[in-house]
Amino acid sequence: MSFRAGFVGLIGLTNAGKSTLANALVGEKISIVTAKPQTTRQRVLGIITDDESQILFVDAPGRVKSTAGLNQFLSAEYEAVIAGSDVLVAVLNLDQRKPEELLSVAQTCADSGKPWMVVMSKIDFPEPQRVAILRAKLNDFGVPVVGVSALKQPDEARELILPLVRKLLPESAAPLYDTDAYTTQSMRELAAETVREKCFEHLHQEIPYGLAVKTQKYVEDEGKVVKIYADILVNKEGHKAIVVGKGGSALKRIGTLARQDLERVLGRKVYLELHVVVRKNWATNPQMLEELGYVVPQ
């Protein structure tokens, strides 16, 4: 039996459930997840290896319409994942009220000329008639279509999706990555993303989009405790007070929850120190975007 391996891009609108699906399929938390759109900013790789295949799931930012500042990077990441993947999975969220937006994502996958399939996400959405309507509209594409609730039934999602994806992968002489790895994300990156996740979850609606996190120092070889120092960047002075909270309460809550998550991942005690720093208009500053890793390839 031939071995198969390749990159599988998860493509969809913002807040389509791509990161939740990626975590469910890999069986590990590789991507941060919140209820707010544009949580995912950079592609994240999740790796599944068995005797028959190595599936490299790429969790991409959702499709955005604006191309200014940070959105230029998000748009470039979206397009790069489509171009660089061997297989595409159109993640179509059933809570989207404009079916034409979902069909546009499917059409993008079809136009790529790559093997692809559809995953209807959030199938537990309380309007079941949408499943039949969307299936009917997808019939003309002639590709596999499955519906899942990756959040509530991750095991079922894996059972339905993984066999279909394996069939679409190209043949490969060998695995493309270390067979023991489940992601290529560094711990510095994971630390920053974990803090950003907690900020998205616990701050006012408008704050997270003007916020970024940078790990300034990561020390794991000086004793039993991993020491992490990170800056939370905001673009307005007034936002700093909100992130810190009365008597430091908001920042303390964010730090505690992020530390607990990181300790679960690392299996070690973590000392996490956070500072809130104002960097006005960082999302449109090329130098700041580069420092944060939001760089559009030339």
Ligand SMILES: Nc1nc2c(ncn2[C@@H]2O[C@H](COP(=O)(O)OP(=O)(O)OP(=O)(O)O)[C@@H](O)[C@H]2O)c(=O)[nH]1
Given for the second form:
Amino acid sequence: MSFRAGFVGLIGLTNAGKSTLANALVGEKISIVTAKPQTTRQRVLGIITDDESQILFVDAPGRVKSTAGLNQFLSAEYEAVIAGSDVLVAVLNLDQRKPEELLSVAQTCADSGKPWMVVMSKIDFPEPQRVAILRAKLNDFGVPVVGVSALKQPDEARELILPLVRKLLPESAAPLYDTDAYTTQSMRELAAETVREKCFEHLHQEIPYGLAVKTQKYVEDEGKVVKIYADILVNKEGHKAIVVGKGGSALKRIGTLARQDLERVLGRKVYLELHVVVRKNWATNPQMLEELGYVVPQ
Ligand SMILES: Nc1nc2c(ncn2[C@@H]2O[C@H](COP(=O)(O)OP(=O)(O)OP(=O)(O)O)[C@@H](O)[C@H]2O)c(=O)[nH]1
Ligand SMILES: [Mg+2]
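Mind pulling up the form predicted in complex with the named molecule next to the form predicted on its own we just looked at?
Expanding to the full complex; the earlier chain stays at the top.
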């Protein structure tokens, strides 16, 4: 039998559960998840290889319409993942009240001309009539439709989705990526994303949207401890005080939670040092955006 391999873009609204689904499918935490929309900023690759196929899941930002600053990057990244994927999975979240929003995501996938399927996400959401209505409306597309709860039943989600995706992959002479790896994300990127996840969870209003995290130093020497130094960039002086908190309490909490997560992933002790740095308008500065990796790859 011939080998199949390709990029499979997870396409949906913000907060649809795409990253939760990516993590469930890969069986490892590759992408950060929070209750806030616009958590994912850059695409993250999750790799699943077996004897017959290599699936390259691309977790993307949700759909954002914008022509300025960081949101312009999110919007371009969303479009680039659609254009660059071989197969699309429309992730349609059942906690969304407006079915037309979900159907427009499905229409985008259909318009791409690529093979695609639908995953109705958050099927545990107590709105069974929404499932029936959505299924009926999706019927005309004639593509596979499954419903999953990646949060509550990740194994079932994987078993249901992987065989359907494999059938949609193009043939390939060989795997496209290292067959031992489950992601291409570096430890420096993972460290920065883990800190950003804790910032999103513990800071409110506009603060998370105005910050970015950059790993400045990652030292893995002979010793038992991995030393990570990261900057939290904020775009206003006033935000710095909020991120640091009273007597440093907020920053300490963020640092402790991020360190614990990183220690679990690395299986080693971690020393994590965080600095809050004010970089006014970093999100509209092309050079700063590039430094943070917020550029769409060509
Ligand atoms: N009840 C329920 N909640 C879910 C499920 N999947 C994800 N969530 C929750 O939905 C929220 C958003 O999940 P994410 O996986 O970050 O969603 P996303 O589509 O990646 O969001 P963005 O990156 O911001 O576009 C989080 O609070 C998740 O815990 C699910 O199957 N059931
Ligand atoms: Mg996400």
